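There is one chain below, alone, in structure tokens, taken in the form predicted on its own.
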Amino acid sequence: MQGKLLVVGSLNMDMVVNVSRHPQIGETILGGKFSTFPGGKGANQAVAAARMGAEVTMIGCVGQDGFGEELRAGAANDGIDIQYVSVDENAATGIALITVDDIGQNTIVVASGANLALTPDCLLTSKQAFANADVLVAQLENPLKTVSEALTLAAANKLKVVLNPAPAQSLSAELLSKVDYFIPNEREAMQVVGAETLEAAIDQLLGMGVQNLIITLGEKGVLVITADGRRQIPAYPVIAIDTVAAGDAFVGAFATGIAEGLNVDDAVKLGNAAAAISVTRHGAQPSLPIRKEVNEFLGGQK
């Protein structure tokens, strides 16, 4: 079966440069290799849907200028219908500049530029979006209240909702109850709730009516907690080189194995593949593997 998937979301211009180490705060150090790649969380995670066979929809923002274009023809060239992808006159696309060491670790920041114009009267113009749809998509990198009515009209849509709080920032219970899988990663999950330690977020997020809780642990994995109990589904181990696109990977093969009717824990294991692939790779969308490659790596473990 394939899945229709919605992503709200941002899409930004990645600006990387690879480094040895990540400089500490007033150096300056002497880089390698600069790249430009398409990039924002929520292009990011509809690319990855795409490649997994999902049919993706995109709902989002870019200015009037070449990054928008690039990223726009991108999105058409895998597949993704951006008839919901609007042209802001007044604001620049967003970007990212990030830095990736030789380890693959990486540090961003993003100037959001259009992606904070997408408001919610733009989700009120795209509704036949959610009427095709049989599962949201969505992050933090657009407006909270856009994120929010997002939700809600999920809901009176009868969608499944994945929500990535990333970057992240506080969040209510109104919200939460909203979501059916939370995708944070370990340090998102506290500081969504303000918790100092992982296992108070847990109780905080269960508290504020999570449903299902999907916390990535980077090469640790991915800690799941349902109805169903709590249990810990290892990670493929590869050697990273950058893991820019890694939660991004997850996020959006996760989503398509729900869409398909995957149960949560084999969502999980097709999230992890795919991310397990992307890290071997440089760059956001280009390392985002396709179903195919997905299924081989699976085949080939044990």
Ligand code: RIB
Given for the second form:
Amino acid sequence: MQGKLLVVGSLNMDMVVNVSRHPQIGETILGGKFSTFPGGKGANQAVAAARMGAEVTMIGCVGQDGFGEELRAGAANDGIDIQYVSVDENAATGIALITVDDIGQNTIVVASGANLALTPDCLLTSKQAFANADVLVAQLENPLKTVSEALTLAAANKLKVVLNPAPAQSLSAELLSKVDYFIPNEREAMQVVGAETLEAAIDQLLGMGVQNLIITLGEKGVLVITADGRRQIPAYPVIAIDTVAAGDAFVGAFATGIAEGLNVDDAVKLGNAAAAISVTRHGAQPSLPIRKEVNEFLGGQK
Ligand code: RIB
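The structure above corresponds to the form predicted on its own; please give the structure of the form predicted together with the named molecule next.
Below, the chain from earlier opens the complete complex, with every other chain and molecule after it.
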């Protein structure tokens, strides 16, 4: 069964410098290669899902500039319906300044630009997109009130909701109660509730009504907490060269699995495989695998 996904999210042009190590505050270092890659957590998750075989519609906003044109064209080229990705003539397309070190770890600073022009009003013209979808996927690179409105529209249209709270900010119990699958990494889980340990964060998130808590732990795999209990699903071991968009590869593939009717654990395994492949490649969207690659990768695992 092909799932229908609606992604409400960001589009950024990533400006990436490879470094031997990340600079300290006040320090200048010489980096290596400079590259630009299409990115943005929303667009990355939309592309990840489309390459996994989902039918994807995206709602977002770019500026009236070359980066915006390139990002819209790239998404369309991946088969994503971009009719609701608007062009704001008063804002620049979002960009991300990224450093990637020799062991694939990254730092990211986003200048949101047009992503902040995606107001709740923008969703009024895209109601049909909600009516047509099975699963909503959202992150936090757009205004929180827009994400909140998207969750409300999703509930009205009986969509399953996947929320990746990145970059993290404090979230209310009211908002969390509208989420079916909440997918933070370890740091984000703690930041969302202001907890000092992961266990405290888990207790608080469950107490606030999170139904399915899926915490990505990088090379340690994924901690899954659902009504069926708590288990850790291991990551597939690979040699990482660039971890940018690994989380997005996971979320896009996981949401595709859920839209196809997979159970949570099988959808997590699909996400883990997509993420494992993505970290062996450079860049955000160029690193995202197609379904055939994921299936072959999974077939080669013991
Ligand atoms: O998750 C990776 C993404 O975060 C990058 O592509 C960058 O644009 C930021 O949104």
